[in-house]
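There is one chain below, alone, in structure tokens, taken in the form predicted on its own.
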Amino acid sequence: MARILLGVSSGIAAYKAVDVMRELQRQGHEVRVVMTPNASRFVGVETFAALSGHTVGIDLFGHDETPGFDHLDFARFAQIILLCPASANTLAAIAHGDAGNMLTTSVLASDAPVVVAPAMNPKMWHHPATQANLNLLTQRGVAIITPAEGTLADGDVGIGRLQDTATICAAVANVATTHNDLDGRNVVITGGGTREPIDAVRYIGNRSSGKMAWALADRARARGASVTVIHANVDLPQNPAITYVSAPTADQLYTACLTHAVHADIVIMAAAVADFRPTSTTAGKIDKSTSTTLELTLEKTTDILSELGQRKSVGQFLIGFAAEAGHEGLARAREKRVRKGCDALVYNDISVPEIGFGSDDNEITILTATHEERFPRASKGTCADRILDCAAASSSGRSQ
């Protein structure tokens, strides 16, 4: 059963809030409640902590004998956050990134998957900025859970009423079912683009900015997983719970790779790396004054994927990624995934506008020895949850 942080925003249907609590509470799961200060003045902070057992957030700053970081104890308990229900004004805040009170504050400084149940005036509802509000959180992974359409409390007719209890529950209880789907597994994700020395200043390199990489990481550690994180010039901030291995060059990478791929139970190689490489390197600069050409001689690097490939163990999960652009690049791929020994290999297809190195969408297609998927344009995030329901479905973990 999952850890749930209720968060209740202003509205009257603030009181449907209470049965949910109840409900999920009979369904085996701990929850804790954070409101914003005008939920409040619908149902009593009281009710929510007597019933919940706990010290309910309303106040971001705590009271003045107690003061501490009360919202990052709040998102640190969470493992599923739900909004029940769900202002118009609270989804503009948390699509917006505005930390204004203990309820969004508490949703920013978690990586939990977020379930929302909103609730509003019908015209509220439909007004383009509501509707834009929550297609951009859709695309980073939040599952909206549609009001019901019938008469409100101010006596309109429509869509807005909060949803029912069972079909607000049965969505969490969705998302609990994959939250801990990777629990107990070993997952290594390489990132980023290796860089190849031709001296001490210049180097030959991609445009990877390790984007896939870190929505890969953070999805799977939310997911339970332990994860490792080898990285390739990556400039993105770290999360804390997982580690990271630091290796610049496809040489380093490779090393790296054995050394961590061993003990895996998926591997996921989202790394551009390099497929050439100087032969020699300068140790200091290569004066430019003393020629107008500069010639460089390549070899090849090793083929990481291939060689991880060979080596997979008994159990192991190893998916591959190949950005390919034009209209035979599917065909490619499905080549690849054979050749390479992936049990999965993801496709994007990088001349597509906006997807491309450093974007944070992508458009994917999953393909495996026995069905292909393309996946709609998404945030990173949400093509990471299905990169890894393809692991989660299809691994059973190493022979021990």
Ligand code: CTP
Second form
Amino acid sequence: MARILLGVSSGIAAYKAVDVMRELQRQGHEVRVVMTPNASRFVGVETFAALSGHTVGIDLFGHDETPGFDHLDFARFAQIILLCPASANTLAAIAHGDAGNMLTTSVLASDAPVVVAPAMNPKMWHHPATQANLNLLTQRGVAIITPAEGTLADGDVGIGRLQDTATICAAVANVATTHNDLDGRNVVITGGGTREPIDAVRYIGNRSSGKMAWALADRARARGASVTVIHANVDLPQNPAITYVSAPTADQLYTACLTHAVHADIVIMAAAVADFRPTSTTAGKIDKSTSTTLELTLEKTTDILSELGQRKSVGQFLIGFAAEAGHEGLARAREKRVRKGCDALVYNDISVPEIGFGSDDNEITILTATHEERFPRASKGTCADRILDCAAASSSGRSQ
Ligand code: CTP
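Any chance you could show the form predicted in complex with cytidine-5'-triphosphate after that form predicted on its own?
Every chain and every other molecule in the complex is listed next, the one we just looked at coming first.
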């Protein structure tokens, strides 16, 4: 059980933090509370003081009656920080290291993992400034609980409602169990979709966005791993704490994997690698006026996952992906895991609408030699955690 610092910022959802706190206590956690000065307009300081049995931190210059207590004691107390609800203002403050009140000072003065449950008007949520702040926080390993969709107290409809208590407490439990469990591991993740050139401007490509690989990389880093991402044509913001290697074609991806993946503790092949490429690339641009048809001869690319499966050394944990469609898909995925020599295979059914390529959600089944588990539709960050759970539990780490 953990010592949880609950940071409450202002907003109509602030009263719901009482319920979250009681549930955390019911689960056996010790909870103390800091509030922003404006939060106390929405929910009483005395409520939290009575329920936590401790003074609530609200005034940086206020005096606690406990001898020796100072304004950083809340930060020292925290093993996990939960900001619930987190206003747009508090998100901006913690993203930029502002220490203007007791809550933000406590976040800045602590190295505990941070879970954020935002609640705000949908327009504020979607504003590029808020999204940029969320992105910064995600890159630093902060777990963001995406708000629910619905009608807000101000009458606007959209994303912005504080998530329910069970979802928030589950996110805290996830952080409690995964924090630093990949410390010292060297993780290599491939992502994106390769492009095989036809001529100087045209290529054979696919619809992979790289979002799954990015989520895996951010979560692996947040869990303490040293992470290298080998990416093909991904245009997503990069995390300064992660090493990125660009490999736009199947051949370049293969070479980069031989350099980086062979010695890694955990390798995750999330890239959509072209199975075939043109046997030759035309210099310049093919002139369409010379013919009404165009014939391309394609040759097979190297199956990188199979190659890595064959070269896998003792202790390395190799994970592949299988994008399959329809009810035969799972059987093909099982067969693929064995054929390609991987320890685990992440199967997703690409015939299911609204998941997979380009989407923010995924619905995965993880297959190993001894276990199969299907997970409900969730954000790619949550799916990433389930995949990393499997790797963390099954591999002891070659470098340890
Ligand atoms: N993969 C790879 N090299 C390739 C093609 C695919 O490493 N040339 C990897 C992918 O990164 C993924 C897994 O193989 O982890 C499965 O990819 P998928 O496209 O589902 O499978 P196919 O390669 O098409 O499978 P099959 O061998 O059954 O055709």
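Note that the structure is a prediction, hence the values are computed from the model and not measured. In this text, the rigid core denotes the largest set of C-alpha atoms whose superposition between the two forms falls within 1.5 Å. Positions refer to the first chain, counted from 1.
Peer 1: With the core lined up, does the C-alpha of T228 move 2 Å or more between the two forms?
Peer 2: No; T228 is a residue whose C-alpha shifts by less than 2 Å between the two forms when the cores are overlaid.
Peer 1: Can we say the CA of I189 moves by at least 2 Å between the two forms when the core is superposed?
Peer 2: No, I189 moves less than 2 Å.
Peer 1: Superposing on the rigid core, is the Cα displacement of E363 between the two forms 2 Å or more?
Peer 2: After core superposition, the C-alpha of E363 moves less than 2 Å between the two forms.
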